[in-house]
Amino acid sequence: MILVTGATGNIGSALLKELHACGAGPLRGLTRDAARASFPEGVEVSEGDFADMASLEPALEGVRSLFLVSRMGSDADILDAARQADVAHVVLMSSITVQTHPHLGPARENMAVERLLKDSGMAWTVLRPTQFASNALWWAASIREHQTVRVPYADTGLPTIHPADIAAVARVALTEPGHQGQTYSLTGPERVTARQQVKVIAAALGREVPFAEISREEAHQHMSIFLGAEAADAVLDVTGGDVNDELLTVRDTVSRVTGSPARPFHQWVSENVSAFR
């Protein structure tokens, strides 16, 4: 049995489809609201909440491999429960900031979870993706309402990754030999700036999308409302305020692991353009 946490999210839902398509079953998806879950036929739905460890016990029953989205609850307790349930292999979703910006709070938290997993006695694979293509959904409401997309660091290009490529690497790690004990840094096939991303979205919509670059201070004021001040600073650092060669590097990990090239940003847009209409 393979258990996918975050099963209704961008990566978890894509991973369940990948696993189902390759016949990797039996499969189970963990969600907080089973009634609203829409999984491929034959995938078992398990309702649970990381804040309620007792609810996770049925989800872990019979599980041999686990895809874990970290920092959704007490990772120490979750990993301990997985170990007690005799889970053999955990594929952990971490972040590339562990290696590019280890001084930032979120990166330190991800590194701590990586250490917990490596010390757990279970086999492990760590995925460290860069910025998600789906982060463009932050602009969806503004674009739908024909408002101006306002972003800082408009011309800093990051090797944005399609969430389905993270899922594809996770699927290989969960189902094929040779990936235990590996840490994979994952990027898209090219750097793409925020300005370029909005142009791609505009082209897919067939209309102009107003765009303006704003200061870090203005962006921080807005982002801190829903992220908090420290997390807003961290996001701003890794999206342009404190970039480095390690963060900007385009990597071939997706193609090496999966045998297929990483998907470009415009493919993600073509698959999700309805969110911007």
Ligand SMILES: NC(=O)c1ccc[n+]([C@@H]2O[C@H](COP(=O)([O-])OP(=O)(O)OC[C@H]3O[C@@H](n4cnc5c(N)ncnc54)[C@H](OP(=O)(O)O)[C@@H]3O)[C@@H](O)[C@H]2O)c1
The other form holds:
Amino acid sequence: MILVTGATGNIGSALLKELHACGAGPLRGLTRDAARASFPEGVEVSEGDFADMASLEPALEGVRSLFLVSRMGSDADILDAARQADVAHVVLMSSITVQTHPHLGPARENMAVERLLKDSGMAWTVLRPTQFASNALWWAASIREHQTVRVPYADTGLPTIHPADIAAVARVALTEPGHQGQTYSLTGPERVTARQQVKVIAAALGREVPFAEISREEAHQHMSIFLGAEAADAVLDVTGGDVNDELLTVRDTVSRVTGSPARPFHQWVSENVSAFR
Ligand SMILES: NC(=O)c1ccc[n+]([C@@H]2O[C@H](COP(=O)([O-])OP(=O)(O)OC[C@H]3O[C@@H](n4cnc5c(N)ncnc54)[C@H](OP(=O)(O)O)[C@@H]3O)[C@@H](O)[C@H]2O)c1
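Mind pulling up the form predicted together with the ligand next to the form predicted alone we just looked at?
Complete assembly follows, chain above in first position.
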């Protein structure tokens, strides 16, 4: 049994589709609300909340391989419960910021979870993706409402990754030999700036999308409302305020692990253009 946590999210939902399509299984997806989840046919739905460890017991029963989206509960308790349930292998969603910005709070937290997993006695694979292409959905409401997209660091190009490529790497790590004990830094195939991303979305929509670069201060004021001040600073650093060569590097890990080239940003847009209409 493979348990996918975050199964309704960007990566988890794509991973369940990947696993289902390649005939892996049996499969189970974790969600806090089974009524809202729509998983591929034959995938078992398990209702559970990381904040309620008792609810995870049935979810972990019989599981040999676990895809874990971290930092949504007590990862120490979750890994402990997985070990007690005889889970053999955990594929962990971490972040490239562990190596690019180890001083930032979220990166320190991810590093701590990676350490917990490596010390757990279970086999492990760590995925460290860079910024997701799906982060462009942050602009979807403005674009739908024909408002100006207002972005800081408009011309900083980052090797944005398609969520399906992270899912593809996770699927291979969960189902094929040779990936235990590996840490995979994952990027897309090219660097793309926010200005270029909005142009790609505009081209897919077939209309102009007004765009303006704003200051870090203005962006911080807005983002703090949703993320809190510290997390807003961390996001601003890693999206342009404090980038470094390690973050900007395009890597071939996706194609090495999956055998298929990493998908470009315009592909994600063509698959998700309805979100911007
Ligand atoms: N966005 C980026 O650029 C980026 C870059 C690097 C790493 N990451 C990492 O990627 C991860 C996010 O992945 P994602 O984008 O696939 O997630 P997402 O789309 O934000 O979805 C979050 C998922 O977590 C589940 N969830 C939330 N709280 C939960 C709880 N208390 N108990 C059980 N499940 C819970 C949700 O399920 P239900 O609502 O159905 O319960 C949902 O499936 C984070 O760990 C983040 O640090 C993101």
